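Read the single chain below, which is given as structure tokens and is the form predicted alone.
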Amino acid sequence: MAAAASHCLLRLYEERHELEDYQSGVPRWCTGCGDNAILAAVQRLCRDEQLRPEKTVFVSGIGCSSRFPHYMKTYGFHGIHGRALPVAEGIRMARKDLHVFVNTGDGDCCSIGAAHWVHAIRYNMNMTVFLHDNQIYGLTKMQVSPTSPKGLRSNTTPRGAFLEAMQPLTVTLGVQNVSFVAQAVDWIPELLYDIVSAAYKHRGFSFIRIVQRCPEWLPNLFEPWLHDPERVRLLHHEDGLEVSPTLARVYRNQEHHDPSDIDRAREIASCIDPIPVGILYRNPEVPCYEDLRETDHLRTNEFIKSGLEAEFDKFTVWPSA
């Protein structure tokens, strides 16, 4: 019996998964849409790196990226507008051993989350965060979300939006603890993979801002960048992102950028024409709180079952002596 257990837990560790593991039903999204770039991005890099699927879960809020954990055959959570990474803050600090992915948007991290975001990045908990950002609330139909361009006409903004855009980078890279921050784009597919692969492998609060077209509401936003490549500027580095000869024949405009340099990565995140895209800050020495809280000795086998007892014990109906 001891035989075959160990056989099938032997068989479950060298068990290769294949893409179509990690592939659950037919995404919903507009055809064109940037959260398909994204998702194929992901399922790859667990392909890749062969994350099981039964030890890894994505977690989301309310919106159109909010529908990633539907279509990731893994576990997944759904919650409610703007409280994506409280959720996914708790199951970390409950299960260490689980790979924990983060899936929210301009309006459901930046609006109604943002005081969330911002205390999640003092956590530094070792997570991946993907920030969809096409600039517009897709899901209910085309209001104004707080990444929008000024002047743009929306629902809620039919003069055209008052305010100046937030810019997702400039406010993460200027909280404290803040240990790894990127930018990528849903046109350029290679490079989305290589800094969504960076992050996961980054140990803390990776965040990706990936700035995505929605071909709905917003279908020409970036038709200029599209048609343009010395609008986007790629950041490479040895220690960062390298560029691919196929790439660097297109996208000529670049920057030699050490990640380790936060007062540049702050000037770059400030830039919106052109756009950066790679990696802009890392620093894999800022603490994890879940490692300075020691959920390890929190969360015992033994420490459970004794507060499962204690649970027990109060519904027991014991026998009189």
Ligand SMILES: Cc1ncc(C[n+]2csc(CCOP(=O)(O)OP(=O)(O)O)c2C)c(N)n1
Given for the second form:
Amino acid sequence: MAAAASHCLLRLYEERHELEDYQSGVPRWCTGCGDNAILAAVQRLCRDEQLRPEKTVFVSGIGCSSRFPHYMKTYGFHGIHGRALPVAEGIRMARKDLHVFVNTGDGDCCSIGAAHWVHAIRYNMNMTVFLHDNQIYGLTKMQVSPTSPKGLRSNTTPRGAFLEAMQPLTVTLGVQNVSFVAQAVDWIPELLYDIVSAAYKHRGFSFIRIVQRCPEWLPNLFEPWLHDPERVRLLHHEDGLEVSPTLARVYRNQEHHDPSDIDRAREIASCIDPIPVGILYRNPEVPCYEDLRETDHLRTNEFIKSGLEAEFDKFTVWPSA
Amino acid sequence: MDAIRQARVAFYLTGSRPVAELEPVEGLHFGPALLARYRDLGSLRHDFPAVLLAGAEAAVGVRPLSGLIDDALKEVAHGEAGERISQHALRFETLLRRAVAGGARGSLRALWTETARQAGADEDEQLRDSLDRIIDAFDVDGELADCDAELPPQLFSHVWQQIQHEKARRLASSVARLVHRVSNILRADFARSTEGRSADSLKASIGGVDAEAIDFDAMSRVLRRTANRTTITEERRRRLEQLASALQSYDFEPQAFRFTSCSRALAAWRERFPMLIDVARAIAMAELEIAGDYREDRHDAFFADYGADGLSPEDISMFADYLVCVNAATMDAQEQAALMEILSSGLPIKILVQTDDILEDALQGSARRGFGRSAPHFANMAVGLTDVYVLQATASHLLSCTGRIADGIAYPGTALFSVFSGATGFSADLPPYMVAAAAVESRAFPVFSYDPSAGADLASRFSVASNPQPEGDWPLHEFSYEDEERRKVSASIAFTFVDFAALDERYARHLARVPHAQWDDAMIPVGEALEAQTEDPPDRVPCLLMVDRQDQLQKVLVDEKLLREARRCREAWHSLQELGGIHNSYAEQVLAEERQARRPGPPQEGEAPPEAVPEAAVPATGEGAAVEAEPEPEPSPDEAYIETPRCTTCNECTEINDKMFAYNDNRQAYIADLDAGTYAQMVEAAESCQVSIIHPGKPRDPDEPGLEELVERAEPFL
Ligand SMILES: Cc1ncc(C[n+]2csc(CCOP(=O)(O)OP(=O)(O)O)c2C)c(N)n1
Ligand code: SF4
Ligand SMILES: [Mg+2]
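Please move on to the form predicted together with the named molecule, as the form predicted alone is already shown.
The next block holds the full complex; its first chain is the one shown before.
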């Protein structure tokens, strides 16, 4: 009998990708912008997992953070404001062989795209979603966003924001079928990487809220957290993140949290200070929508055409004979 | 020793009947006493007739009629009419069973209607109502089959066909997917080509009334200018086109793969093999092409001689399995050789070897053509080949083996099914079902299976569990009768090979009836005689309990030749038992030795009870315990350094001096060259780093201007 391994051998993909191979162009972000840290962590993930550029796609909406796909030498879709998730869902549905990532800002996701966000959680399609939450509209030069802290003076709230900030984590954890929720801060790169990596490995809708600094419009907003490690609480668990000893030396405020405990996860999610960092919730059992809708039916031209025709026929006014 | 005894011993030893008191049993229609209750098979609910369910959806392709009727009754026999419907149904089931046993064939529904008419359902409104409700509750239909010589090929073909149907569907759908995606590559390429952007192509892609509204020439001019120039190579295009056609060249026509001869099946397989290679190659290549993994420099050569050493089991299992149905009696030497060749080939050929007579020439030893009596041993031998799926069963047990039949057909290699039909033609009016069932009961033809895919060892592969009382030599049954004084007598008796042989007319000469008046204690049951040591001359002689047509108990002497056959049969059964893990001689030996060794003796000197091992100290990490920090050597505050793992890639320092500060493999900053910049730059970087991980150390150049102020600014970052 022939070597049964021939198929696997053939697939061995010899090319090795280095970090720079995933880099495209020079980021236009401000110096010191937290998006740089996210880009570095994601490129590291791509290299470590050896994701094939032609099998990887980054989808975004509009905003500074949504420029992300331009800086990845993979497939990308810089979409329209608030619609990154529906585009990503369409890609996932049609091309299950691709690794799908989504970059979205707090304005993009929690404001104009909020409806899509809620339903995307419920659909639980396999993709990794980064919410770059700088608590401001950066690209359009400093308008208040749903996650801006109460009292923040911005171009649209010169007398200070009137409302309490929305908590993206509690919203996400409140939706049916939620399967992975984590929080990271851009200034602890080691944890950022570990969380991004865990999110990528989870099969389902992996949502990471990344607290991201915007030194251009809110240069001092996170100053107190940046300089006081006690104001960051690390969530660690055998089934979650394992914190390295070096990090443990700096960040002594820790909690042993089991990511399967959704009730505790919800409590943690509503805590603003200290900022919880780690995996709040993970449930690998939630089915993915694309799997539920899997069909043998080939989407041939004829098939699509007949479907469309049938749909159009419903609205066609036939001339009477 | 009196004369009668002498005559009995003489019969036992020679098989001849010297006195009139030992009567021949030929023509007396005796049957083994244990089978007396089953004489009227038609009135007994059992696995037959069976319905070979039509339609590919049926998970188990065969059901006993009685099972279908039970299911239907559960659904419709409720309420007032419930009792009436049940009674009608069960009585009608008997009628159907007798009709099928009498040779009636056809689909369940057709035969149902016909039998109902004969039973007078047209005139009897209630009967008609009951039968209509039952048949309406059946959601299946299929051919009715009885347990006879036709059953094995009919049943195996049926199950085989259903599996092939599903396989064909799977292959067709995966080929369609590959063809679709390969042609998508070609279509996408065409759409980007100059031709694809010609006015005509563009117009054709829009069509309809709107076509008039657009200037396709202008559109074509614009699109051609912006067209993507990187089209696929001519070579790849040709390869893709060939793939699409090679993929569609396999025709899955199951009927073409059913044979009645091993050599013909083998020849057909060989003839077709090159085509299988082509299709398997095309599938492998298409998968690579679609994933964008095809590399001409490596794969061209690999695929050029794909399949030269045969195909992998994964490849082969995509295609149709061949089914060969042969009768052991008609296999000549050439067929037997072809069978051997198939069995050792590993090819997906499934062979049903049917035997109708396993007692043929048992005592004569004459050499007739065909396997005949050696059929059971043949299946044992196939187990020795280790990678053949083997199932041995009788027709009576086939229904309970449908799962294993399906497994064997789906097994990605060769399968051998050895089946005894029971239709010997030498058992007078006894239905084949009874003969076949008796063959299992008597260990003459035990049921066993060997599934190489079930695990790595015999324990997971081999099973004799379907035999009655598999742990015993012979199955024991309670037998009760009334004696002359009408008292109930019960005895536990073994059903042995002798009972089975006694069903066969040809074995009557090894039996002799003893008149009732002469029954005595020197006549012992066969089971007992088989257990006893053979003595010479025997003190007591074996006898078999039989009943005649009037249900009168009879005792029949058995001669030594038949007893010897029974012992041989038991030996063969023992070796099957061992394979099946029952009374394993090695295990029993080890057990005996171990028992011997453990027998308590006086304590030996220097032997002390083992000391208790202290439990390993487990570090107490309670809930919520913080991850402990490990002490690390502190870097000197005099030396400049960066806590690289904490760098957030914000570009602040690299923008100040990208010779002094650089990024590592993870895009995190480190000090690349201290001499590439000034202390002033170092301090500025430390100040602008938002996570404060740059530690400037002491100035290296004592002559740098403004040092005093710089050292002061550096202070907080040391
Ligand atoms: C439909 C629509 N409405 C409004 C805008 C203007 N707009 C561009 S970016 C943006 C907000 C982006 O904020 P966020 O998503 O937080 O991204 P950031 O720039 O902060 O990363 C808005 C409102 C737009 N481009 N499209
Ligand atoms: S404006 Fe803010 S969010 Fe946008 S690039 Fe600059 S620092 Fe980053
Ligand atoms: Mg924002």
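Only the largest set of C-alpha atoms that superpose within 1.5 Å between the two forms is called the rigid core. Numbering follows the first chain given and starts at 1. All values derive from a computational prediction rather than experimental measurement.
Comparing the forms between these two forms on their rigid core, the Cα displacement of residue 307 reaches 2 Å or more.
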